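In structure tokens, the next block holds one chain alone, the form predicted alone.
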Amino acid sequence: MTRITLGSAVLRGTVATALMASLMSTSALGAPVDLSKWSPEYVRSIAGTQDFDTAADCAKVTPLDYKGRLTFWYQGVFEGDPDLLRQYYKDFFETFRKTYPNIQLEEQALTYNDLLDKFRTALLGNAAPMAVRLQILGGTEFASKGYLEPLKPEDVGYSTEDFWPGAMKAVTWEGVTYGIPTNNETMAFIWNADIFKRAGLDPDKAPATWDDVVKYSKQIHDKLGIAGYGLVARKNAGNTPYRFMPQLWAYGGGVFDEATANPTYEEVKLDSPQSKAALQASYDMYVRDKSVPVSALTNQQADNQPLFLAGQLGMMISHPSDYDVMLDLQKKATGADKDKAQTVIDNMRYGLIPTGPDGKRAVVFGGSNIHILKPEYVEGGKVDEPAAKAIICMWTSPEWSLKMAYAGSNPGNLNGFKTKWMKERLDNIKFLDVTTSMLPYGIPFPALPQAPEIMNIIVPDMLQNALTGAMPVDEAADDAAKRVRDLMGGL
């Protein structure tokens, strides 16, 4: 197991910067989280260090004899998670009904795919639910429409404080807060050790730039007749910005300038040079050098986890969590497949992103959080506000908000660092270090309402008007500059 720590290294992106602004989460639920500190060595010296009583903080929020109705909606588990985050959502949901057994609990998963669309349509009918978990880039657009109650950590008794200064700025529009983030998460770089010893390359070492990824791709395509790179570039999936992004801002790339430490979105720069840089990385793997799946436009993740099972992939960026999702495939492996998927797993490796040419090293800052409806747009016309906060208050606790990244990301509530829970995961989960060594260099999507149009739509279509050859690298990418622009009313 390779093992990667910060040191004093230099914090880069802008949720480094905030977290210097705001250097320590203090809480009156115990001693501060410093994040001044942060790397695996402190995340490893407060885990275990607390212990929290969800229920006796729920109750000042919420009393438990309450008796209520709650719809409410979340992004669920899908195909590509492990089994162990879909017992934690059961779990959840059981414990909620037994601390709170007089609030009736009518709620549905949809997937990250489907959400935002199948949310939006219930707005628009005024049919939406109660209460909503979305992704990480939905807050601001529904804030921004007036279709979100103001709902800050403080209301369900917690400090915003208690939060990461990057995931705060997501439920931020107009110096107002619309909700309360339940997880974040950095992904990391995966490889197979035996794929990189067979194609002559370092099996110890990820690649270190993003263009030591296209050499090593093509190399291990060249000579194993595999595909190298797990690329994704498949259009209203959010695994397509999430792998994609990073990549466009190691170049010095970008959208507009959310990379910088205070952006104002004032500019587009998808047309810039850096950004076709990080464009044409992608059509080089793709179409000369073809060292990437041939279904790279159609794929998620889940589309690569199998790949990679199979030895058939040697690289790709995910979550801790993909090495428990290697183990829950390799269980139903039969014969020599079964076999083949446990020298896999002992091959796996996890490292930090690469960088790009000048040595930036990016990464998403994904994660999702919860909101309040307002009234008018619940079918029934009524919120039933503190049966809301209750299940808000439970889903961002430290227990529940680390239970509930268990596996793929981190909880919301910094103190869930603190919980018994972080000791165990990270005694069970290997690499969790490594991605936990991404946050630092995460930077979250612009927080603007056009984000889900840009991300989920536009960068995807730029990608796949370049890899298809229904335009050149250079004028996909000034096409997609473009529509951001009059997106944004001409910028």
Given for the second form:
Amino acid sequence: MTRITLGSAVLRGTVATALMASLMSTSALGAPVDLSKWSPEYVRSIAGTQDFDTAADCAKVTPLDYKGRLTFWYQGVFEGDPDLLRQYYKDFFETFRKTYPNIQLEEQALTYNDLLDKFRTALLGNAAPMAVRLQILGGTEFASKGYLEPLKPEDVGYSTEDFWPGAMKAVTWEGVTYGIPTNNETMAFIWNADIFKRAGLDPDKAPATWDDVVKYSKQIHDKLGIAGYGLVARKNAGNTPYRFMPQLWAYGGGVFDEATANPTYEEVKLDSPQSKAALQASYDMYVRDKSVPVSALTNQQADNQPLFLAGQLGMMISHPSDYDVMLDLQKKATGADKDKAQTVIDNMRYGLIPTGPDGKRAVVFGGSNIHILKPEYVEGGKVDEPAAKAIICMWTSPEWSLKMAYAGSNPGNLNGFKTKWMKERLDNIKFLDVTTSMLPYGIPFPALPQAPEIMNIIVPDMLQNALTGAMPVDEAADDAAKRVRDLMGGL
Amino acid sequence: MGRATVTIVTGKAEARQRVQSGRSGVLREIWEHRADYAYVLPAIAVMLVVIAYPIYYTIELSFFKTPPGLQLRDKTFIGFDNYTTILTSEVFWRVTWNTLIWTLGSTLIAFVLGFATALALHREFVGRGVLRAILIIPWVISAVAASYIWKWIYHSDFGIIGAVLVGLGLADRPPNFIDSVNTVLPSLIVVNIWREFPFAMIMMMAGLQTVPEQLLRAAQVDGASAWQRFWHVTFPHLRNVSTVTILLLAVANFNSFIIPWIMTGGGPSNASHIWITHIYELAFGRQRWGVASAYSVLLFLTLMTLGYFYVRALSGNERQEGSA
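Based on the form predicted alone presented above, generate the structure block for the form predicted together with the partner chain.
And the full complex, kicking off with our chain again.
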């Protein structure tokens, strides 16, 4: 297994510095974790250095004998998540019930792609839950419409500086904070070293640029007859923007200026030459070279995982949890498939996401936030605020924000990096330092109420229009830009 | 002249009398059956809440603009603008065309296939019961499960069909079923037919039981060929059940959501969007509640038209049974 000199890679990147500055737009001075020192080595140095007593901390917010009732929806685990995560979710709710035995908790888990639709519908009927954990994309939409109560880390006993500044932007609307980040993650790039070797590529070296990805993908496909890069372009699926936006930003494009240090979201840039170059790269892989899965238009990442494990896919943008998912899938395989899967796992390599032609490296700053609803939108017209704060305090604590993100993400509360469980993760989860190394390159989705439609519908439509030949690349980009302008204009 | 006037007055009086006696008759009927009405009152109340009110609200909402960045209560009245927007939209006509192909293709082929199967299974032969049970499986299987299974059967890289074709040397690479704008809709229609033809089969098998055996025998004695017996005896007897089956299939297909949504989400590039999936995306994905409501009103009117013919067909059946 090759270890890449990631620390130096992180510190070298000049673009990374700018992006890091954007994520740190609020002062990190006095912050418990010094973001300016962020590197795999720094993360290792702070892991396991502090103990936290979650129950005692949360008792200061809501007494442990508090009697109440709470309805709570959350983005839960889905088919693409590892079993380890399922277990931690189960443990969390069991622990909450033990810690707060007099709070009657009615929780409901929903998958990423269903949560927004269901939550919007419930809000229209004033039948929402009292508290909700939403994907990072959703916070601004509901805050801007007035559905959410103001809620900041200080309300549940923490400090705003305990959380990534970029994540706090995603829960802030017109200067008011409406939620608390539970977890934040960035993806990385994985490849199969054996496939690289057989295709005549350096097995221990990730493609440096997106142009290299296009070249490598073609080479793998031409030499081995399998898909090179795991393109994903399904509509209404969170996976698509999470995989296309890093490419778009790396080429210097964007929906707006969200990749800059101080975005204003005023100018639409989807039809810029840089954005079109990014779209062209996808077109080249799908249409010209036919080097990616044909099923990319209907696939999600959960469909690419078994292909990768079957040795039928060379490389893809990968979630931090993918290594654990591969282990789970390997355990479930039988006969010769089990050995084959093990070979793929042994040949699995993680690296930083490639850069654009100008050396720009970017990744979506993902995660989730937790919110409290206004009583008038909640079933029964009442919100049990102490009960809601109890669960929020617990979920966003250093302990649970780490445990609930154990395999697939990183703690929203930066103090989670100091816990013993972080140290355990670093020892047990391969490649974790690679995905955490991508954090400083993370770019949050535009903090706009229109962001879900742009990311889940307009961007995938643009890709599909170009990749199916329904529109030439230029026209697809122009069409998408026009739709964003219309959307922002209130149409 | 005078006589004519008298006639008119008499006519008006009779009419008034008829109306009055009619009214009192209806009221008397209601009063006499008050217990019956009381029994169905809860059901009517529920219908009003869960059907009538949503219909009213949808129609009302279709006249409002509902900006995605605002709450629904901030809607603004815009008259028929949503309808104009829809009818002048290129996407609408494309989706409508898809819906027509989807509905007509699925309905007619499922009906013909179901009818043919019913005719084949109408004869006695060994294993008929088992075969009948097997053929009903697609209809009883969950549409969600069926959609996922078919998605993998069709998978453009590792689908079973592609693997078999490549394995047999009939194709160099797996065919592209659902990732191409040209083949996606026909591919989905095949899945829908697979799921629906057992319904047509059951309906037609039931219909075939009602064809009088003595008529068929008499026709055979008269020297009618198998085709002539089918065309002149069997088919006329199945006319009403055929009409009802086709209408039920058409209504179900117009409202069909699960298969296209799960398998393709309306894609790629809107090539498999039909009205119902497009309405869902407009409402829940893009929060254009006003436009989605206007779409729904159009869909409602279309389905009501189909419903009218369905009721007429049923009434025809009843009349026919009554006269028989």
